Structure formats: structure tokens, C-alpha cells
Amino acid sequence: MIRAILLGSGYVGTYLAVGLERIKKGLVGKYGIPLAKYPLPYKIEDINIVSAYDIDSSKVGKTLFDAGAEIFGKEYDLPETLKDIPIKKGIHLKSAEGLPIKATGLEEGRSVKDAIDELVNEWAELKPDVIINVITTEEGRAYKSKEEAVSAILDGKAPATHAYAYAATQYAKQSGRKVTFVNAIPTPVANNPGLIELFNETGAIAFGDDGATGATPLTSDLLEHMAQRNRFVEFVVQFNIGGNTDFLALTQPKRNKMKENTKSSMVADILGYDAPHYIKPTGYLQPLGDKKYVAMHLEWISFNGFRDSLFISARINDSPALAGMLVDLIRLGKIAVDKGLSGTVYEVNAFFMKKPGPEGAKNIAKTHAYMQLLNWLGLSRYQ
């Protein structure tokens, strides 16, 4: 069994929990989970979410069944087992600032250290193997050393993601249980030298950063297609608009910049030159809900100077796409722990993340990353 904790009980976390329980009951297939057809040491059914954390006062104290009813509606056939997964109060540190949420955090009225200590004590009882970070995108910077990281976190000058990541390392250190922290948002963890130093020191693992689910992995593979055929890419345009809370948060410039950094980091890595590009989330439109609109435009020079163009338009269910990837990341997190690894794991990050750690690691086409991942697992594409 794999015991998992969710940080964030919004669309992604709730879709993940609901989908897992429906798979266990045989109500739905395993599509959208990249490694579902391979014989991994852990089955999808082995995953148990034991708790979730949030700062939305309308959710804290309830369960993931309640969160599911809010999203899917009361008529939806939600698995009763979701009633056993509580939503506890998490760390705020202004992560919901500017959003229409009445937020409350563990650190209110006391020090950040005390809030983290409470988390670590709770996790010692819950015994998680994997902790999944799917809170709203927030601004954050990289630290040069563990001392700089710890100082910023305990002084309350770091984002919630970094406080949670630090808590994961302290849980591993104090409990003796190794843990994987899956960072599915852009705030740097796997690309953060100071934090990775802490993960290595405590034997914990960080996957990240920023789950790659829709247009970004498609763009990376199209760029590889151009590179393999020696076509000169003149420019790349990729943007999306959505109506969920994360897209609302991304209307704030500093949050949007974090997402732009992870989404656009692939261009020079794959092509070998930094083609002019506009790759970023561009807007929020509430009626779109969780089904985002995606548009792409590539133009390139082919043989004898001829110019060709590619246009793509799509509607993608945003949160289910990431939730399916997280099912594998939870299992891979436990596998990495079993392997005795620490720090971060490029072979996992390269396929699943927009900006794969460690810092300085290159983006590669997801088709290549997929083969590297299978090799890391000792699997064959055609078995």
C-alpha cells in the first residue's frame, strides 16, 4: 500500500481522489495514466489518500466527499470512501492573496516553525510515503544553500510550497520514514539547490517542477520533430485560457511569470537556439470552467527557403489531465524511495514536468523522456 497526502483540495486534488476511488470500484478505465499498462511494483489500487490540506475555510474540517459534491454536483455518484479522507488546515503564507477565498493558515497567531512542527507531528501519525503539492501557483525563488532556504522559510519570507517541502524533509528526518514530495506547480523545488540540499541530507526525494499535461508536452514533441528534420523554427506561439481558480490566480503578473518560466524553458533546450516565442497562460474566463482553450502556432523554414505553418486549436479538461499523471507520480515516488534515492530524479522529472529538476537540467522531447523513464524502470516500450 502507498499512503499519500494531498496539499490542496481544489479541482486537481479532488479529481485525483475521485478518479482513484472510481478505479478501485471498477467504475472507470485507467486511461490518462501513462504507465497504467506496465507491470510496476505497485498497482493503482494500492494508492490510499489518507488526508488532504487546504486553507479555504469553506473546506477545512470537511472531507473530499464534500469537495467532490461541490465540484461534480450532488447527483454525481461519488464513492462513499471519500468520506474517510479529511481536509485539514494547511499553511497559508499569503498563497491565496488576491483570490476570492477566505483563507486561514496553521501559522496564524504563531510562528511558521510551530506550524511546520504541527504538520510534521500529524504526518508522523499519518505515515505518508508521498506528499503531492497541487496548491495554487505562487511566486517563489531558488535558494543557493540549505541555510538560506531554512532562514527564509522560518522567517515567513518563503511561499507555502517551500514551507511544505521543508516540512517533508523534517518528517523524513524525525520519523525515519523516507518520503517523496511531488511538486506539480511552478514554484521551484526540484530546481531549487537549497531545498534539494535538504532533501539529500534527510534522504527525502522531490519530483518537479510543474506537471506537464496538455499543450506543453505536445509543443516539446513538435519542436523535436522540427529539430530532427533540420527545419528552422522562426517562432512559436502557445497560449491557453481557462476558468478555474488557478487561471484566476495566473492573472496576477508574478504568478503568471512563474508559469511562463516553466512553460517556455523547453525552446532553447530542444532546438539548440532560442527561437522567438510567446508561451504563457493569457487569461481567465469563468464560463470556460476547468476545460481550458488552447491555441498554438509554429512557423518554420524548410528546404529551399519555403515557409510552412502549423496551427492547433483544442479544448482540454485541465485538472483531470494532471490528476492522471499524479497517479503515476505517486507510484514512482514510492518506487524511488524503495530504490534508496534522495534529492531529485531527472528520469522521472523529464517526462512528467515542464521544468525538470535538478537546476540546470535540460528539457528533452517527451517522447525521448518516456523511453528514458521506461529504461529507469527496467521496462520495454513493446513488452
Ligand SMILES: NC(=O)c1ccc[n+]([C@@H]2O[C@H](COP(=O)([O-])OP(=O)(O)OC[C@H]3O[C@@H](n4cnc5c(N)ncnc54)[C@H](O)[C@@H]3O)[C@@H](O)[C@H]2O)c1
Given for the second form:
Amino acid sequence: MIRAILLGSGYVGTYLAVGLERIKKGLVGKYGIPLAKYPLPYKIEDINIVSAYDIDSSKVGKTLFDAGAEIFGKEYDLPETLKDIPIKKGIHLKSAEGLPIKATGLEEGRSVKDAIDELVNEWAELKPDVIINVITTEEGRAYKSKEEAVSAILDGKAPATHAYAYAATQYAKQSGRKVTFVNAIPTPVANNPGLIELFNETGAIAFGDDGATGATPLTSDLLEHMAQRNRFVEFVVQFNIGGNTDFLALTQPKRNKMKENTKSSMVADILGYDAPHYIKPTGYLQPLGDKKYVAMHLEWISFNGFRDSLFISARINDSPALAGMLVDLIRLGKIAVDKGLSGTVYEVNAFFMKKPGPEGAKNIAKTHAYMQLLNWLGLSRYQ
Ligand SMILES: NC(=O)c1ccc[n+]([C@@H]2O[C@H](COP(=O)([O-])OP(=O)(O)OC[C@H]3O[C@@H](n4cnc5c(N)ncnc54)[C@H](O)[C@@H]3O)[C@@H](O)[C@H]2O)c1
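Since the one above is the form predicted alone, can you give the form predicted in complex with this ligand too?
What follows is the entire complex, opening with the chain shown before.
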């Protein structure tokens, strides 16, 4: 069994829990889970989400069944087992500032250190193998050293993601249990030298940063297609407009910048030159809901100076795309700790993340990264 904790019980977290329980009940197939057709040491059915955390006071104290009913409606076939997954109070650190959320946090009326200690004690009882971060995207910086990281976190000057990452390392240190922290959001953790030093030191692992779903992995593979044929890419346009709260949060410039940072790193890495590009989430339009509108446009120079162009228009369900990947990331998190690894694991990050850690690591095409990942697992694509 793999015991998992969810930080954030929004769309992605809830879709993940609902999808997992529906798979366990045999209500739905395993599509959208990249490694579902390979024999891994852990089955999808082995995953057990033991608790979720949130800071939205309308969710804290409820269960993921309630969160599911809120999103999918009461008519939807929601497994009763979701009632066993509580939504506990997390650390806020202003991550919801400026959003239409009445927030509450464990740090209210006490120090950040005391709040982290309480969380670590809870985790010592919940015994997670994997902790998944899918909270609202927040601004955050990289630290040069673990000392710089710890002082920013304990002084309350770091984002909630960093407080959670630190809590994961303290849980590993104090309980002696191995844990993987999956950072599926852009706030840097795997690309954060100060935090990775802490993960290494405590024998814990961080995967990250920012789950690669939707248009960004497709753009990376298209760029590789151009690079392999030596076509000179003149520019890349890729934007999304969505109607979920993630898109609403990304209308705030500081949060949007974090996303742009994780999305744009691939152009120069894959092409070998930095073709002019506009790659970022651009807007919020409520009626689109979770099914975002994606537009892509590339232009390139071909043989004898001819110019070609490509246009893509798509509507993509945003949250299920990441939720399916998280099913594998949870299993890989457990596999990585079983292998005795610590720090971060590039082979996993390169396929699943928009900005694969460690800091300075290459952002390669996902088609290549997939082969590398299979190789790391001792599997082969065309066997
Ligand atoms: N395809 C995708 O949907 C995709 C891909 C890559 C990354 N992401 C990232 O995943 C994250 C979640 O996306 P979503 O669509 O579920 O957003 P969402 O707004 O529906 O959910 C975020 C949840 O986190 C909670 N939260 C905020 N601050 C918190 C804190 N400090 N502690 C605990 N909970 C907190 C919010 O109350 C909310 O319930 C976002 O950061 C997004 O950028 C999503």
C-alpha cells in the first residue's frame, strides 16, 4: 500500500481522489495515466489517500466526498470511500491573498515553527509515503543554501509550499520514514538548491516543478520534431484561457510570472536557440470552466527558405490531465524511496514536469524523457 497526503483539495486534488476511487470500484478505465500499461511494483489500486489539507474555511473540516459533490454535483456516482478522507487545516502563509476565499491557517495566533511542528506530528500519525502539493500557485524564490531556506521559512517570509516542503523533510528526519514530496505547481522546490540540500540531508525526495499537462508538453514535442528536421523556428505562440480558480489566480501578475517561468524554459533547451516566444496562461473566462481553450501557433523556415506554419486550437479538460499524471507520480515517489534515493530525480521530473529539477537541468522533449523514464524503470517501449 502507498499512503498519500494531498495538499490542496481544489480541482486537481479532488479529481485525483475521485478518479482513483472510481478506478478501484471498476467504474472507469485507466486512460490518462501514462504508465498504466506497464508492470510497476505498485498497482494503481495500492494508492490510499489518507488525508487532504486546505485553507479554505468552507472546505476545512469536511471530506473529499463533499469536495467532489461540490464540483461534480450530487447526481454523479461518487464513491462513498471518499467520505473517509478528511480535509484538515493547512498552513496558509497568504497563499490565497487576493482570491475570493475565506482563508484560515494553522499558523494563526502562533509562530510558523509551531504550525509546522503540529503538521509534522500529524504526519507522524498519518505515515505518508508521498505528499502531493496541488495548492494555488504562489510566488516563491530559490534559496542558495539550506540555512537561507530555513530562516526564510521559520520567519514566515516563504510561501506555504516551502513551509510544506520543509515539514516533509522534518517528518522524514523525526520519524525515520522515507517520503517523496511531489511539487506539481510552479513555486520552485526541485529547482531550489537550498530546499534540495534539506531533502538530501534528511533522505527525503522532491519531484518537480509544475506538472506538464495540456499544451506545454505538446509544444516541447513539436519543438523536438522541428529540431530533428533542422527547421528553423521563427516564433512560438502558446496560450490558454480557462474558467477554473487556477486561471483566476493566474490573472495576478506575480503568480502568472511563476507559471511563465516554468513554461518557457523549454524553448532554448530543445531548439538550442531561444526562438521568440509567448508561452503563458493569458486569461480567465468563467463559462469555460475546467475545460480550457488552448491555442498554439508556430512558424519555421524549411528547405530553400520556405516558411511553414502550424495552428492548433483545442479544448482540454485541465484538472484530469494532471490528476492522471499524479497517479504515476505517487507510485514513482514510492519506487524512488524504495530505491534509497534522496534529493530529486531528474528521470522522473524530465517527463512529468514543466521545469524539471534540479536547478539548471535540461528541459528535453517529452518523447525523449519518456524513453529515459522507462529505462530508469527497467522497462522498454517497444517490447
Ligand atoms: N492541468 C492542471 O490543472 C495543472 C497543471 C500543472 C499545474 N497545476 C497547478 O496545480 C495547482 C492546483 O490547481 P487546481 O486547478 O486544483 O486549483 P484550485 O484553485 O481548484 O485548487 C487549489 C486548492 O488549494 C487550496 N490552497 C490554497 N492555498 C493553500 C495552502 N496554503 N494550503 C493548502 N491548500 C491551499 C485552495 O483553497 C484550493 O482548494 C495550481 O497551482 C496549478 O497551477 C495544474
